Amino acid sequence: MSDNISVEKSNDQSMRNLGKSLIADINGLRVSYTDDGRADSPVIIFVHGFPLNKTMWSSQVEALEKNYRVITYDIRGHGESEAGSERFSIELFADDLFRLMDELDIKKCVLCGLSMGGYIALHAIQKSPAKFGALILCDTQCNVDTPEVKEKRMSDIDHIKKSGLKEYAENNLKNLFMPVSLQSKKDEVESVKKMIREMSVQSLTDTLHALANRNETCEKLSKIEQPVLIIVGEEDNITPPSKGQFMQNKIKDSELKIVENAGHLSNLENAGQFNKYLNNFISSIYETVS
């Protein structure tokens, strides 16, 4: 096992809350999660990307879970977390997962976050390193918006305003998916369609408004020293794999996997190639747990 990673332990599994739709009250805020696999094995955390929820996550926490403790979460204003008061910001939902590992007494685990959820990774490690033992970042950059695609979010925001949800989520599955997984992953596409219509307009534009406005990230990636995974699919048009490869050129002895057959939901639309780079990765940094 890696020297700068620990495993964390329960000495008590009854202390522990298991399975799914779980609540955590962070200062107030209620956050939905779902926490699955062993207590005496090495953390997962896994966040999901944007507008989607943790069960985004349910093929890699089934994946994972019998050798690891597998921890999912909705963001503030996803899913079943409550949207509190506070101005969304990539920030605040990476002191949000600070507060929920604090509540869940998780000193270190393996980050893993997509989209969004690796924007908020990287403010994550960069504002607390200790707290993570290793980083995957899918499908994500470190860059901040260009202007027309900040000029693009702010015209949703509009859109949204005057006319709901519905024709935003049709054609935002454009971009989130490959053409052929349209197709080919009716499934897939259906539960992210409902994802997104599920959301609330307040606290869909405000988290446009925080994805607009983000720091980038990258002039401190080369001081990353944890093991690090970058995963994308090779037909990702949001974050195509040439982002990827920035990133992989800046953080030291970092890996680059390309899933191929997907588009920016790697992780739904090559679930089994997917798994398969985050299961060797995970295992060649821990021991596995027999």
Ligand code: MLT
Second form
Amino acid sequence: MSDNISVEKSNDQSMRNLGKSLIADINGLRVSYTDDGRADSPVIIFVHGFPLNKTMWSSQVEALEKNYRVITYDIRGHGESEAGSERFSIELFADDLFRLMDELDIKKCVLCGLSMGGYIALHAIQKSPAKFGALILCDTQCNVDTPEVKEKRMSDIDHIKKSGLKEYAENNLKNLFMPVSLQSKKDEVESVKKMIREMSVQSLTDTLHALANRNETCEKLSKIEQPVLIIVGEEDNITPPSKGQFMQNKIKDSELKIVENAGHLSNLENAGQFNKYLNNFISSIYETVS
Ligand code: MLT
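Alternative state: the form predicted together with the ligand, after the form predicted alone:
Then the entire complex follows, led off by the chain already shown.
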């Protein structure tokens, strides 16, 4: 175990709820989460991308639960979590994460976020660094939207409000997966399509607003002291490898891994390679609990 990281293992977990589809009451909302793996182990929390939900992490949970306590949850308005009445923002989503950690009595964790989950993770570590022992940033960036991307989000909002989610879901799949994966990863594509179609129009469009209005996190990257792993699919067109390289140049203790044969959803498109990078990084920080 590296000397500069204090391992925060779970506290006495005799009262801990274990398993899938658990509910935590946080910030006045019912938030759905999963809690698997060893109670006495370091905690890894996964934050999903947009417009997906916690089930996108099932292969990572399976890969890690033998040695770690692994938590996934649905961001408000996604999956099985309630949306609440507050205006969505990345800051609000980060605050929900802090409250979830409080509710589960987790003082410190390794945080892993993909895309929007990465935006949330960067906000969270910059706001409360002491809560995180290490960070894993997947297919994400520290930048804000370009004017073109913002405009596209606004036209998507108009279109979805008029026509519903069907066409948006079909078009979005072509951005999330690389072309080869659309053919070779039929199960993953179907499950992502289902995640998108199951979101409410209100939550999906509110999240598009939150993404368009998010603040940048590049300025403070050099202040991050924790070890950081950056993972990017080689064919990611939404947050390409150059975005990961940019962050790696700024974060002192960071490494960049490129996932072959993967687009934006690198954890689904090449789970084997993704999980190898994930496992190597986490076990280099925390000695494996056997
Ligand atoms: C995501 O996967 O979370 C989204 O692509 C993020 C974004 O649209 O900026």
